[in-house]
Each structure stands twice: as C-alpha cells, then as structure tokens.
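Given next, in structure tokens, is a single chain: the form predicted alone.
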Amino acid sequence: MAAEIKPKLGGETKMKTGLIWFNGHTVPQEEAKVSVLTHAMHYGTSVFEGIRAYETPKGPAVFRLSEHVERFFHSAKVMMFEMPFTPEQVSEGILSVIRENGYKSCYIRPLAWMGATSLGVNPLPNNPAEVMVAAWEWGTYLGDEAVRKGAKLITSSWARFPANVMPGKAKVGGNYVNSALARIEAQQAGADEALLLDKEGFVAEGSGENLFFFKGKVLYAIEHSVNLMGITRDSVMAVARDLGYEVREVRATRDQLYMADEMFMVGTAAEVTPVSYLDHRAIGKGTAGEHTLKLRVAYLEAAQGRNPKYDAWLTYVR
C-alpha cells in the first residue's frame, strides 16, 4: 500500500546560539559579523562540521570530538585553507562555547571560511581563513514522529556529484547546494528526506545522512563511494557488531532497498532515524523496524555516557 504524502512546510529549528567563539574570542551572536564581500558567501568556499554534545551522568560531553575536529582540518586541507588556529585551539573553542552558554546538550557547528581580502574566483594566496564555533539546543532532527513511525523518503531527481566534480569526502559548504536542492524537492513532494543516487545509479546517501538496511539479521552499510566518511556511520557499525549483528558494506541499488526488511539513516543530526517508506513503497512492514530501534537505543546509550564501553568516544566539558 502506498504511503499517503502531504506537503511539508517550514524549517527544522529556530536557532538561539547565545555566545559564539569567533576568531578566537567569545562574543554574543549579534556581534559575530562578516563582510557581505566574504569570498565564501559568493563562491561557497567554506568547510564545516556537525557535532553533538549530550547530557550524561557526568555532565555534558561531546561525542567523538577528536574525530570531528580531525575531519574539519582535513576538509580545510582539501580546500587549501590557511587555518589560523590549531586543532587543539578549535577543540577548546568548542568546549568553551558549551561551557559559557551553560548547555547540557546541544548541536555544535564549527565553520571556517575564506574572508573578504579578495573576491576573485581564486581566493589564494592572500585570503587566510576565518573560524567560528556556534552551538544551540536541538532535539530530534526530523521530529519525534519520524522516529516512532519511520521517515518517508523519495529518490531525488538530483544525483550526488562524482568525485572528479566536487570533493565529496570534505564537508565543503558549496557541496551542500546539491543536498539543499534534493531536500527541497523531497519536502515539496511531502516526504521527510531525499535519497540521492550516484552517477551510475547506485544508492549514495541522504541529503545529509548515511544509509543502512537490514535483510534478516544482517546489517548492510552503503559503501562510501562518493559519500562523506561518516563518523556516526562508523559508530553505528561498531555498536551493531558489539550487539552481535553481522555488518557488511555493499553497493546497492534503490530496488534493493525496496526489498529490505528495515532501513534507517544515520548522521550527527539524524542520529539513528528509521525509514518506513521509500518512493511510496513500504520498507518491511512500513514502520520503524525492531532492529533499527534496538540500534538507536544502543547508540544513544553510548553517546549519552550510559554505556562505559564507549566512554573513550566522549570528551567531557569541565
């Protein structure tokens, strides 16, 4: 039976960021200003990360901070940014934003961008990067209903770009025009999220999530191919193996997903979000899957400091 689809309107969250770490100094949001001639505004020359801090029994803790900061600097290297801060300084900036805003849990956005020193297409060599870290309180990415019932996806008409077109292994701001177009298309069609294929027609990822599916008790992770190297993906695979699931990485077509018993998306924002329908076709029973929800609970236990096995993934805010 096809899923009923109704148009969705509106954004995901209203951001109140409070204090921002801005080029090494903590300032109120309204004072964190950049020029309208900023290179990144005109050409998309920025890199960023999405990180979460969770409330734990020992206080707020950032989930896999070192891996996120490492990826942030790898993205900057791909873009040939001259970074004015070290990874250690950015890490401390992240912790200070959480500390000074008094957050127990939050979403964190580090961003580096090419400034306004020059506005030609080539920003080098006289345009050092600027850096900021903002954070805000943010709950379930697609809403609690998507977790309870499963999200509805459609395959986008926009394909994920190949590796010789854009650097998909880096979180570059300009890359996400592709994601934004796919997400807009999905929401205007009444779906929760978009599925993107690569240039050969294989499943790539969501607009901002990696994808998994179950067939029986075997968990299949979509191969990285042109996708971002997902830190949440890596975490979920580790947790799944610890729970006793066999995990295989595969290249899949979308009709393979139609035949799956369960399907879900993962990402820093999405965490572990079940998928109930794809292209008007029920995945399994058309509900949030049993194994998926078990994995979601185990993942959140790890992120929230409720399973000491994964304490090495947490950086506590002191």
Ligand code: PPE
Given for the second form:
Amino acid sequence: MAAEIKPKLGGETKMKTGLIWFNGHTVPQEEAKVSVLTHAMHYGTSVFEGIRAYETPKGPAVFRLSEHVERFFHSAKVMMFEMPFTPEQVSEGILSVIRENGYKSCYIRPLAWMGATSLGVNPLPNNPAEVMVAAWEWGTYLGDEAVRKGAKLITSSWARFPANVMPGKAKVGGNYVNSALARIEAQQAGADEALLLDKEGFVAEGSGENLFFFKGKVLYAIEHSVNLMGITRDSVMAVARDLGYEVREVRATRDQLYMADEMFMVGTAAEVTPVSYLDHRAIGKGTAGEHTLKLRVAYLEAAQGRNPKYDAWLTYVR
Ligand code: PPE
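I have the form predicted alone already, so could you send the form predicted together with the named molecule?
Below is the whole assembly, all chains and molecules, this chain first.
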C-alpha cells in the first residue's frame, strides 16, 4: 500500500514578507498565490531584481531605485515579456510595499513571470507577464562572521555560462540554476560562497556577487564580460574613486586572485563582503582587508544617507 503523502499547503513558506504588491494590488502574503502550471515554474521564465532600502536620518530610502527598475525592464525586454505596468507603476509598487509594511530597512524583490495561460516551451502565449513585489527584513547575506573575518570561497566546478548560452546581463530566473549549483557545491565543501570562472577559465563572478581585489592601493574590478552589470559594483567604483583610489577594470585569472593583497565581493544582498580565503589559500593576511573595510564603511554611509554627496542615489519613502 502506498504511504500516505500529506501535501504541503500551496504558498506555505517559513519566510514572512507581510503585504505583497501582486499584479497591481497590495494583498497579504497568503493571498499572493500562483498555479502549479505557471510557465516560469516549469522553465525558469521569470526576471527579477534585488533592491535594498536603508534607514537614513530622513527616514527609509531605496538605494538606486531607478537603476534597478531600469534593469528589471531591460531583463523583461531580453525575454520579450510584455509588461502590464510602467516603470513608474512598479517604482510606486516598490515604495508602497515598504510604506505599507512599515519597514525601516528591507530587501525588496520585484519579480515578473510567465503565467499559467499555456505550457510548452514557447513562453509568449503567456504574455502579458505577471508582476509582484515582495519585501522582507534581511541582514547580512553571508552572515556577520563573513563580514568581520572575511568569507571563505572555493572555485566552483560549474562554469559561468558563455554569452551565447544564457543572457547573463539579464536577471533571469533560469540563470540562477547555475548560481544554485555553485552555491550548493560551496556549502557542501564547507565554504561560504562560490567563485565561478568563465568558459575560458577567467574569473567571472560569485553566485550572487561581483568581485574586486586590491594590489597595494590599486583597486581592480573584474570586467563585465559575461557577468551581471552590478549596481553595487558601479556604486563601489564611484565611492572608491572619490576616496582617491585608482580603479582599473581587468580580466583576471584565479591565481591572480591568490596573489592579491585583499579581495571582496559586492552585491545588493552582500553589500561589501571581504574575502579571506580562496581555494584554501589566504588572501593577503587571511582576514578582512583594511582598504576593503574602508570601502564597506563608505558604501554603507552613501546607502544610509549619511553622506550628502550621494543623495541622488536615494529615493525617500514618503
Ligand atoms: N552577479 C550576480 C550573479 C548576482 O546575482 C548579483 C546580485 C550581482 C552580481 C550583483 O548585482 P547588484 O545587486 O546589482 O549589485 N544578486 C542578487 C541576488 C541575491 C540572492 O541570493 O537572491 C542580490 O544581491 O540582490
């Protein structure tokens, strides 16, 4: 006799996100449900963003909202999604989720996906896309210890996909199967995060972060090539130049990273996270680097509205 299987309730999750902006309306999380025949669930046909809002002296503010919303619509364009909302409406949805949940600071996840109108690989019968915005309180991405002592990385056996295999500059759900495989491998190996190389063996990016390293006081940013054009990367390069660092964009090899004085990862979720070890080799002193920590402080000052110079990056939630 077959064992009794107790199905989990649809939409059951341990994550508490409060109110969600779901196709234009704010609803409780329990009501923001989709069909099991959702195209995106079968084929990864979704696009998303990761955005942070920070507590500032003038109330909560979203960091680089317009750049994130622009990338969201660009990702949708790559997938030929018809978006049923304008960028202004999605921006307003983002602000309303923060406002209505009463968050002081949070991580925001806009998602657009191909719905359940039809199955079969071609997604376009599912146009227009469906859209939601959720938000939750999220602390450090890789844990406080990784920020204090530096994260331990391993190079993944999974390569970052070439530009003619997947659209790496679009934040497409399906791309993250590659990230998830790398992240699982890192976790199983006892590391905090995975470094992915490109098909030629050059350094690409982390499973969810762009990479930088220091040689002396020169800051090297891993060039875009196949990587996501990170908004944090752009912000950190600007902040570093303002602090007087020389910044160069390079194509680097993994042994070049072993020889670096400092290394760190950046992303909306990861912010600026120092790296202490790569493939069991200490980077510099094997701890969080001094210039890295200086950049982390300056980046957070900008994001948290504590440096008026970067006020144009903030959208206040009113
Ligand atoms: N590369 C990848 C592959 C990536 O996913 C991110 C963001 C970045 C670089 C940095 O991009 P930006 O956030 O614009 O600076 N990763 C998001 C998803 C994290 C997750 O676990 O989910 C993020 O940081 O929000």
